[in-house]
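Just the one chain here, laid out as structure tokens, in the form predicted on its own.
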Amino acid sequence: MPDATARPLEPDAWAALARARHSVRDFRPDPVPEPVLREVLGDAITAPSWSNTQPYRLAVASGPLRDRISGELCARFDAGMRARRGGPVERARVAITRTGLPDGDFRVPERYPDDLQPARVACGRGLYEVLGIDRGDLPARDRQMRRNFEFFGAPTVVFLFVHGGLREYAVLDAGVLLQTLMLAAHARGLGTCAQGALAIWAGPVRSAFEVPPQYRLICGVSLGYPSAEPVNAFRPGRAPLEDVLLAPRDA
């Protein structure tokens, strides 16, 4: 582990690292070497947390375990899509068997609050333009959504659980951990994609790991080496700082 008293990164180097990190949506199949993966995870858990409680747990899947979880998630997604796009018979089948219905620990929003919806729509529109998917091409949109559960081809996926007892504060700490993990991966030439969609179905993940009952699945992170596919050039940009800063009230 690096010396904690070592000289910090130069500001320009830090800015370059933070600004260059981006979501990767297509990965090469090359496995992540175990020592590199452990370095990334080791850096991630240096993140600060509420009273140093580290109210989160990580579940890491590679190889056959990764493939098994992906297969189960894709099967649930396919069943849900058959119900959504199909007729009354398919909807009735899902209602009876419950296959494809979300069983996540948190409800993943399908529509964002009105003031956030424009940014979400702009991001989705830009991504589909890069992918060459027309707005009305529902099969292509479904295939792209399914890629979430294939982990975009990444050889490794990390599932993030938060302690239910600390509620929002556990989620806050998990976000700090998540950013630290993604930057640590980027610094080693790896790509990541944080995916709330991977929390829609918790069952396949819980059945693969010994998860304490007080921990709840909040998201997953696909991790691996980025491919050269054009989708990885997509950059949605960020709002200007002035849009994020709150103005003080008049005295």
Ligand SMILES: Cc1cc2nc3c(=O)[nH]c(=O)nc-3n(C[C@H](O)[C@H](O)[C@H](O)COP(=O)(O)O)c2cc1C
Given for the second form:
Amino acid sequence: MPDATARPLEPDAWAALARARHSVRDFRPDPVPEPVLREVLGDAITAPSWSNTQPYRLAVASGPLRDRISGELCARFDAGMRARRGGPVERARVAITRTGLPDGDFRVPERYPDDLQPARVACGRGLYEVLGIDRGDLPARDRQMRRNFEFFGAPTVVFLFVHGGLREYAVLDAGVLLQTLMLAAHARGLGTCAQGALAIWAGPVRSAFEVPPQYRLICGVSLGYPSAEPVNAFRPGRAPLEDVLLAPRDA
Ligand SMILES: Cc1cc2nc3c(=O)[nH]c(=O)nc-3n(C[C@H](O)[C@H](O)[C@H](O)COP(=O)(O)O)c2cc1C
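Can you give me the structure for the form predicted in complex with this ligand, which would complement the form predicted on its own we have just seen?
First the chain shown before, then all remaining chains and molecules of the complex.
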């Protein structure tokens, strides 16, 4: 019989950790000490996976490498934005040179499904409100989007790759790893922001690391110590549990 009283961690302590984790979108420049980084990554890889295949790889960048990747991603973002917001000449230039066009391993959804769109809009609205950005202020919105590629000032960024041969199962496993990593970081006073935006352009990351061809970039995670900026107070709520639970059909 399992010991029902055995508790590896007080449930309240676990709940406090899980509930207090949130996305951090402004970091102090203080570096993450190497031993702490290793602990976080070591905890992350304890995540369970499909047949224990661990179908993912991590690429970590700090210091000059982090700066170089950030610079290259920002250059692509800027080129893409010039095309988007610019006139026909700028659009033609991008079409010819292809600079700024996404080269990610996965296609980022342009349109969200209708039933998910309200949550997306509410999240964006809440974030802009905390940042004091008017929804109609496109330059300010672009600047905020660009912060993704500056890793929100984080000293370290972790890129997450999944094995293409396991399709959605590798992506599922990567999600489990991602949350384990974020909680491991949070337990050590670090902040994180998972960023799908960091997979829009794969070129700068692929060229910086030895990435086996079967691995595809799915997202990045900025990692560092949270600043006291108001943006870090943003806490998007969750749908009530009743909305997530499916009702049983009548017997
Ligand atoms: C896979 C994934 C990708 C995300 N991509 C981005 C992103 O590109 N930029 C960003 O600012 N936040 C991104 N987020 C953060 C979500 O917006 C955030 O998790 C959600 O709004 C809930 O807020 P919370 O993390 O503070 O609880 C991402 C989160 C996940 C899990």
